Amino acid sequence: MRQVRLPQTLADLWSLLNKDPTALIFSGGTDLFVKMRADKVAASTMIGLERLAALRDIREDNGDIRIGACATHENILRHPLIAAHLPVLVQALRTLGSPPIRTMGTIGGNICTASPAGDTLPPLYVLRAEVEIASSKGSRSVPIPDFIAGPGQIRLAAGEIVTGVRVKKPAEFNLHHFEKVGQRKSMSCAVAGMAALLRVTPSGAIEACRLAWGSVGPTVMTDAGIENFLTGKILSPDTLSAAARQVTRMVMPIDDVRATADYRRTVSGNLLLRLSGMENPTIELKRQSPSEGM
């Protein structure tokens, strides 16, 4: 019989995990109930999170802002300070699942999830993330790049445990720009994702970029050359088709069943082109109900 243990404190997880170091841990669940469904799941015991509220605060601390690993995406999509800071966070966190998904899903699960698609990661990339890790032993930050290490695989080491995420203000940049392309409107797994970030003049030159793609490789896509190329032009069509062929070239997606590989070169270059028009950037979103963004 499956046991399901929730600590109250971490002293009490350090503890559950000492006299069982296989037992499987999780937060919000929504991934790992579908593989119990199809009867995935071995482990025969089983640590929630939810109940350790060390895990769930959202706070500024030292100038940074720190998400606990087991805040939900619908507190955090809620929160003043996610939305006065990280508007390229809460234009994706608008567009990921359903309501009951972002009421349930928190952003540690998300992350250690680890999926191409997963839709906080793309903004969590150009917002240059620290992973915070900790076990009994003591604790380290790792930056999301070297956490990730494929689809479905994370460099945590037996009897660690993700304890949120934390990100610098990113103050310079004046554009946060979120975007997916999937089968529908609302509800969808990303064929491609994009998250951007810009500092634009108002002359409308590029003085600094930070691109992000997800669904379109093994883990989320980044490239150098591409925001080098960008900086110091100006934010025009011609400028952004040319990074954009760059961008097909760079990308390194699958065939699968939801779209071709060749589709999702395709997408990702457009993608980038939506930031055409953009010359006179705001970080300003307009306040609407996380359904309207749907």
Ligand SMILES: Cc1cc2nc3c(=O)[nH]c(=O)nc-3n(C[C@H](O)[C@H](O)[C@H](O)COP(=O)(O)OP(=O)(O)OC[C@H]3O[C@@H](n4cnc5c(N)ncnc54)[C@H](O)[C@@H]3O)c2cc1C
The other form holds:
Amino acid sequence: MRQVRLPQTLADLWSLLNKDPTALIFSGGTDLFVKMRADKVAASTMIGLERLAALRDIREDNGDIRIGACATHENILRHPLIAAHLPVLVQALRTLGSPPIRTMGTIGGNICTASPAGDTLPPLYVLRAEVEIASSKGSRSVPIPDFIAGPGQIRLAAGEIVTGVRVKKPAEFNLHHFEKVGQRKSMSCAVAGMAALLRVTPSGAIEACRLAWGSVGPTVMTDAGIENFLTGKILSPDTLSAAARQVTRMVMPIDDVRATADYRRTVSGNLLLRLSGMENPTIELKRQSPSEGM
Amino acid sequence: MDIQIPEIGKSFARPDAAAKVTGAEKYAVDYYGDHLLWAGVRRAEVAHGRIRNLDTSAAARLPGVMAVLTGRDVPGANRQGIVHKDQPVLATDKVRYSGDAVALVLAENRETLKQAIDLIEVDIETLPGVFTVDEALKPDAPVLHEEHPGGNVLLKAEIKAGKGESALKDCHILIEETFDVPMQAHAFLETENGIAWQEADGRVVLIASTQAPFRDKWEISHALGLGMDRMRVISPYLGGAFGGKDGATVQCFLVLAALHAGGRPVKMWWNREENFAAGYKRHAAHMRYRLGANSDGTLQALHCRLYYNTGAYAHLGGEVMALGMEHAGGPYRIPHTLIEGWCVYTNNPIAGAMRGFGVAQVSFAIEQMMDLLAAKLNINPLALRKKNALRRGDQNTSGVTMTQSTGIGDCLAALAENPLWLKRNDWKQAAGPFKKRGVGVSAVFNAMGYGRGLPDSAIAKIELTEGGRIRVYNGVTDMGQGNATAFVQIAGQILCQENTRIELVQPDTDRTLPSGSSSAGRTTYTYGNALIKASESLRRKIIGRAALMLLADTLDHLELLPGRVRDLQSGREIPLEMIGSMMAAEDRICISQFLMPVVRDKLDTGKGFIIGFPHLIFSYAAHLACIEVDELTGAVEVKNYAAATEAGRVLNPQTFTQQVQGAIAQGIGYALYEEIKMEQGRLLTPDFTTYHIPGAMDVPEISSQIVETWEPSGPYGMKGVGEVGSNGPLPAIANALADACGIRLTCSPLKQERVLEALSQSRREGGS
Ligand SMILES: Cc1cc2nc3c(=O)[nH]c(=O)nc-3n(C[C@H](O)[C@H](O)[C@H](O)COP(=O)(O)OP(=O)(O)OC[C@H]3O[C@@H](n4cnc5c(N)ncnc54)[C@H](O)[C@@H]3O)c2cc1C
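Please supply the coordinates for the form predicted in complex with the ligand, as a counterpart to the form predicted on its own shown previously.
Below is the entire complex, every chain and molecule, led by the chain shown above.
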């Protein structure tokens, strides 16, 4: 018989974890239960985090935005703070799974699954998110690229959990953009995805930019060279095409049943071209999802 | 539930709707039982091989295992199959695809079952396999069925009309192209399952999710050597089927298991992975077309070579191909045809019946040929279709005279007036950045019924119960299409009774009568015709018996009204409850059989077909797809969709429209996403994570226009509408893609990666 524990406080959680360090942690279970059904993981004890109110919180903290690890995708999507400051994350969350998956799945789970296709990850990379980690002994925080080590690999010690993510409000950017290429419009694992934060002047000059690609490498791919190349240039199809060629050389996709590496490479570059349809960034900021304007 | 007297031609809520939405309706999968045992099979996991040794001892020793059975324990022929009996229940010597079952386990619970299955050791000497049609047809190819005289060719057949292919040389214009479509999964919600137990008298009762309970009895009886009177098969409402439950899935396993379960109920329930690995699929096909026409667009000649990859066992492969061949030339007049077909065994999962049975494949080919011809002649594609559309009195591409309702011309005319068609140029112009828009059409048809050589019969039974209610004994499974709803309407209309007084019994070989499979668009047509006759007899009977109680010396003034019979002259009435309680049990029942008419033309072709050729009655549809292509990703989005459908008269506009919409949604999946991928017979798409069906966001609003004709042989003039809609989306979308960006994909699905590749190729070649 498998035991499922649902601690009500962090203190209870630490004592459970101390008693059984092999226990499996879950939040929404939308990744873990799939793996259990396929016999990829097993444990005699499971610890659910859903009752820990402290982990579900979404709030402002010293001017930053802090999202609790157990905040569900649906809660994040609907939160006014997120809508106001993090459209890039909202756009990504809208493409994640389906309403039931978004209602159960959490951002902490998405981060800890560390799938190259995790949809919250490219936005969190461009937002330079910090992952907050705690254990019975204390807490620490690390930038997300340092936390995710590879596909399905995270740097979390035994007895530690992720308690939340923290991002600075990206006030210096006026264009948020996320696009996912899946095999259909919902319930689809990304074949490629791109998150972008740009500051564009009214005349179209790119003053700052951060870009991140998902599903086209072992972890989210970023490249300072490409960002530097674009900075100071005009947001035009020519500039973007030149950058897109660099993207196709930078990404490291694989072939799998969903798509070939070639397709992923081409599309990673092409996704950048989409920005050229967005001359008026302030409108883009208000726009909620790339599909709504279609 | 609204109380009403059901009427023909009016939307009428399904009698099963409330029970289904509240979860009260019991599907086969909802049946358990006391002291339940679970059954499961060990599958070969090898695509082609010879069984050297099968060791079940460790599994049999596992506590909680009731029995482990192998082919040696199968008492009968150990062969299943509808037309060709070539599939073992449990393989004894050879395995021909990775899903072949080699041992059957009965266990106390599912965990033990799984462990026991894993403990079975099967030693298989791997043989080289054949997976594509090309591989299977090589002269020195490994042979799947050594005893089959045709080698790997299950069936080779041809249909010839007029001067055949020789007429192609006289045509002004010749179009040639080759097309490929992949295997498609049915993806029904309720996976294959059932429950069976042996009664005290030794009889076995089987409740299964099946489209053909009566034929199951014959198949089980043959395979297991059990008398047909020794079993009872019950088929509740199905949670979807689409052809995938037309034939043996769990049936033989469960009855065999029940014979070893000491009277305990045994349940077998395939999970999704098993459904993918061992369930039936739509055939992949390779199709070579040559179409000749006059310079004014009049079709003259067609030559096709069609290759259907049927997988490891015959199942309905030959019949699926036959129907494909019969539809290969589309709903058009083409005087000279030669249509050749090869149905080929391979070491893949078994291909069989699926909505649009063989026809969905050829529709992709002929409807793109029509657009290629229209482009060459610079004729509007709708006008080209209209010009060549079959009319009543014409001969179709098999040389069969169209004596029945033939409404494809009306469907095309309706589409030509649809705003989506009329305003297509404006709509296309409005595409946003990196988007290209296109509008495509297709004209499709689908035969109804089994065709010549296999009686398409149903036997309706209807009862006035002792309590004065009307009970319809439905003998043909309702897998969601709503035939049972139509039966309540027919009984209500004829007997003038409220829906709340009418009961339905779902197929049960002990209570209902053989009415054929739930397939071929035939359920409402064939059973409905039988039910009209039975209901009319019952009406006369009720009035006749009421006369005795009303002391009426003539029946002329008696009328059957809701809940009563009234003497219109005297005003006296007698309730049905009294009439029912007065009548003897055998007197309260009316039974009637209907046999579908068949083609009367004497044809000198199609001799290769054992059964099921040719067909007399067809339903028709013209489809229009408005799509948007993303030039950056290649993704195709269906923005608008319209269908004009002709299936005779409409008994129930609501269920009619549901059939049209459901078929189109499934057809969009076939067009854009769905593809069973395999490597050496091993599935690369073993589940819904990798095999994508469309979701709600991928299916646009569908405008469904009903085009009515009158089918004189049909119940109230109707024909079947379940399948025809499946055939239109793939070609309409492919034609829209060509319209949008000048690329013509001859290989489906039209997935984004293929589209993007074709776009860049056309750019390299200096296209748009
Ligand atoms: C049908 C379906 C569709 C999906 N579609 C998408 C999609 O489109 N995009 C996408 O990105 N994902 C998708 N997913 C995956 C999944 O829903 C998301 O990754 C989700 O965010 C996981 O969150 P969860 O809370 O359910 O994780 P869980 O399953 O609870 O946990 C996932 C992993 O993280 C660990 N974990 C969870 N919380 C913590 C914590 N606080 N601290 C430490 N470890 C923790 C668990 O031990 C486990 O290993 C889909 C899943 C399904 C079943």
